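First comes one chain, alone, set out as structure tokens in the form predicted on its own.
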Amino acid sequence: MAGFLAKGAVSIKDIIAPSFIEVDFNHLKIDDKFYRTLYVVGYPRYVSANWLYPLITFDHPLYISMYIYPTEAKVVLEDLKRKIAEMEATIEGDIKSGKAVDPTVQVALDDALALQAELAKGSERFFQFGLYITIPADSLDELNQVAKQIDSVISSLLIIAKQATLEMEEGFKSTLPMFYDRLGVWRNIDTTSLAMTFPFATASLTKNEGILYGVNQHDGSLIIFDRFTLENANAVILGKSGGGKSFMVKLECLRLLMMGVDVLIIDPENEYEKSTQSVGGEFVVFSANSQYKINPFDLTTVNPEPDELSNKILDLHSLMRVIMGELTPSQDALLDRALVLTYRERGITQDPETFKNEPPLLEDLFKIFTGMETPEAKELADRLEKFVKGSASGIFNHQSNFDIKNPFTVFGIRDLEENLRPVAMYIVLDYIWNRVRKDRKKRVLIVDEAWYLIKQKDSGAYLHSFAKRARKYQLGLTTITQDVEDFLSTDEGKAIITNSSLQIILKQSTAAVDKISQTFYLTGGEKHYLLSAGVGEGLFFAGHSHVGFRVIASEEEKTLIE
């Protein structure tokens, strides 16, 4: 026994109760929480399906409790049976005074009827309906207001409720989820108007913040949302050819820089052109002929991280394997030794003092491989040349002479050969990542056209590693393509939408639609909707919720777009 007090007495209800609970005649408080429960006692005549939607969806935590219980209908017929009889004595009574006929009574006789017909034919059953509402605050003061707001609403339901005055302890029990009916304030209902009643409710991404992304098909609010307030900032848009992918893109990339947000475009067919000239964005045109140069062996010289050109060194391994095809591992080492020793000749060690260094270029790696002097070496150096002497020598074997200053910042790469633009993106896509890690801020990367990026292994690899680390520096990548079969068959677009906390999914073809549904766990529903949708509808995914929506635009920022 002695043993058993040393331990003490407390149990797990007394760790989880709060502190105190006053009990005042019209709420009740919590520790720091005031609350306030309503019970309805008045209900519309007539209800249309999901007509408790504007209390569902109110804008402040509620504790709502909906209490039924089936009733028998030989009780019900035999109450039916008397108030018909008693409404009926009324109106006969009233004929016989000479007085004109109560409407309400005549009314509630007819509904009673027919009542009484549906349940005679076992169509209809009969239930006890309690619905109780708790309100949570902060203060008295905020109870007082949503209790205020909240009779508002539920009176523009024809819903007449009252407090529960002198009740608050029961009433608040009885919106817990214990099934702990200590109100008891029941009114019949039938199952039609029971099934009305169900909290049918689409998911709300409605915020006090971010951008206008388009109109809840489902309910029409606005879809107004911040995607850096997500998990990630990540997107994937996927989409058929000619289903509003571009407009959408632009509009978002308008009202980003309205928000303080900067924008950079990978574009490949240099769709985006019109719009940077709209904003005063800068357009960055990759050609033989350009003036823009960017060098892929260019490092981070502003706090540099510990292993910065090791991790270069590996980036140069995947770009190489794009411009040279595959590689044998014999191949691969020499390429890790080709590159140790590019930099090593300019005087470039792990040391950060010596990134302060010029960085070397493609035409140094070019004649290492020569120097190598092996038929390995020879074979890698006959593959670079293309890139050094040859037609693609005026893109990437130069110093790089820009450096991103406009808040909207565009690539356009529709110039190059088809099988330059993976090259091309892969070496943006760094050069971004470089510039990034420098000053962080708030930047969305929009890659256009991802497919380029995705079919090559190591491009692909590469995307997704960039998908996993932009967070870190306050970078939101959107991916989007057209090619969403192929996309969705590789492990890379897999994962890519995986570190994706937004997917947007409009107009599909019926060939890539099951691949979707699969993906990412569509209903019948959806599924037929992505397929039957117009230009700028689709679904809109965010973190766990998702709705069907439809792109829209103000005659301005159409003007500015198209």
Ligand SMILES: Nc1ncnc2c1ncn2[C@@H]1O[C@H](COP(=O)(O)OP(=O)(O)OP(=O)(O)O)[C@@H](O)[C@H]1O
Given for the second form:
Amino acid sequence: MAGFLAKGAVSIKDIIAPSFIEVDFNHLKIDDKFYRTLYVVGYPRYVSANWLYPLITFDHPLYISMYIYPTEAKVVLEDLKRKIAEMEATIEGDIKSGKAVDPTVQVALDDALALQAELAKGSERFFQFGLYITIPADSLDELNQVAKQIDSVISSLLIIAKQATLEMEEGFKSTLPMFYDRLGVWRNIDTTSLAMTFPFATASLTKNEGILYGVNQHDGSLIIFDRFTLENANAVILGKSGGGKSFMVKLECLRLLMMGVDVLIIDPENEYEKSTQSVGGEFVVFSANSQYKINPFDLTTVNPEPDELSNKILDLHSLMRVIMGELTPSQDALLDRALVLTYRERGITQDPETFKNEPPLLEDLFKIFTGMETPEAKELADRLEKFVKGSASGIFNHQSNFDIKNPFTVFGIRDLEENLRPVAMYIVLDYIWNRVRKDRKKRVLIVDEAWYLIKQKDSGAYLHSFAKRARKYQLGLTTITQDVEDFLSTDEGKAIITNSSLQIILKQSTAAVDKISQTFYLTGGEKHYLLSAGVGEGLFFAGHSHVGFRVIASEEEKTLIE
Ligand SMILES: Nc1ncnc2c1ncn2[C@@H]1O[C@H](COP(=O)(O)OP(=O)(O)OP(=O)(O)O)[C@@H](O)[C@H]1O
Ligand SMILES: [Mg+2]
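Following the display of the form predicted on its own, present the structure of the form predicted together with the named molecule.
Below is the entire complex, every chain and molecule, led by the chain shown above.
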């Protein structure tokens, strides 16, 4: 009964099957697509490595199947012995009857003898090889046209191919990835030739749009690419110190700027100063007596998110942990209350209308803590004091006094004390976040020496959330770090890598390469390449493609960036 009912039911096959198939002499029509299959009957005498490359990278989709069947050397040897005897007899016959020896027979005999020796030694094995190609097309015209082009590619490879006339259905099935060799047209081929046939093609990353990233090391093609066409525009750049990370990014910034993309850079070494000058950008330098001020309590009044204030308080909470270090759970709760209170004293609540009020300053939070008069609050106040009264107060305890207007704006923080840099980076990131939400346009934000942020859990998590949120505002985050080990051993670092469609790995140290290999599933060859790579050389991952590449700059560009 169950079987009877099943007969009437719709199965998956019914759903995915085409509504009709029309089989013609030399094409097949499935729904509204046309197909034609070719099989190869003759191969060139010599082949070189990756000789099928022109066919495999042909600029039209093709279904290419290769069937490889090992054969017993014994059988082949016997065949070969017979063939050799035949050819020797032919030649001898010619000589005896005083005729000139046919040179093609002589060549074939030499080949056969060489092969016999290789087979007998066991250094070569024998295979039967079938090569079929199906061309899909949207119309019969297109099919004929593509078939013609394929024909010329094939003859340039010295391959002889034939249409599988009257066998189109078998041909089509033979090129589906199902191991259905319905054509059975095979030729003998030895191990070396077979190995040469293996399609070692590199991914081509040459697009019509975008900027130059470098030269593909495998085939010399240019890597031209628009990162904004990827799932997200984020990038990570990992590499040993001096490997050329900053150099590469400076080049990218120059080239992106020409394409109308705005560039924002957080620069802990003040090394983007030259580039900034060259392009007429703005270099915002933070030091104890800097003219630029940022207030971390700023709220955005343009396009606030529904829970703007709550999110801001969360972010400030993390910032305070970066400033004050580890907090106990009760200190944490205290901090939360204090932050809400600080805003409330300025009349700022969840209502976006109130965001127009002047935001509080760090010293207001400090006052709240001192006003609480508990030992716990006192301790927090002490930890904050340096930022309110000490050296850092010059920058982050004032209302923000500038706007990002220049399409190339760099935040230089080298002149701050080393332990202040992560705090400054965090605050600048947050400031930029508020700014980019005001108007949507293509921007990149570069965070150089990102390990300053990653080594601390809260700032690492902030950078990660930044990477996740960036896409919504057409922002591409570039994270650069030399401290690969630290970066890859934190959850935040790994998450940032996962959230970056573009991944660039430059020269690596022996210490870091194993971790890199594991994370990026590198082959032995790629691992070795990273170890021996020169300055500006590495691997370029975009989506699913990866290639070895080298960053190149023109002399003109070099003078602009260093
Ligand atoms: N593709 C390149 N072509 C020519 N010179 C390069 C290239 N890449 C880097 N260099 C040279 O190598 C130097 C070091 O490169 P860069 O400052 O970019 O290293 P880095 O990876 O950022 O190092 P760190 O981690 O220490 O910041 C540069 O000053 C530049 O002169
Ligand atoms: Mg650098």
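In this text, the rigid core denotes the largest set of C-alpha atoms whose superposition between the two forms falls within 1.5 Å. Numbering follows the first chain given and starts at 1. Keep in mind the model is a prediction, meaning the values are calculated, not measured.
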Verify the C-alpha shift of residue 517 between these two forms: is it 2 Å or more after superposing the core?
no
Core-aligned CA displacement of residue 233 at least 2 Å between these two forms
no
Would you tell me if residue 180 moves between these two forms by 2 Å or more at its C-alpha, with the rigid core held superposed?
yes
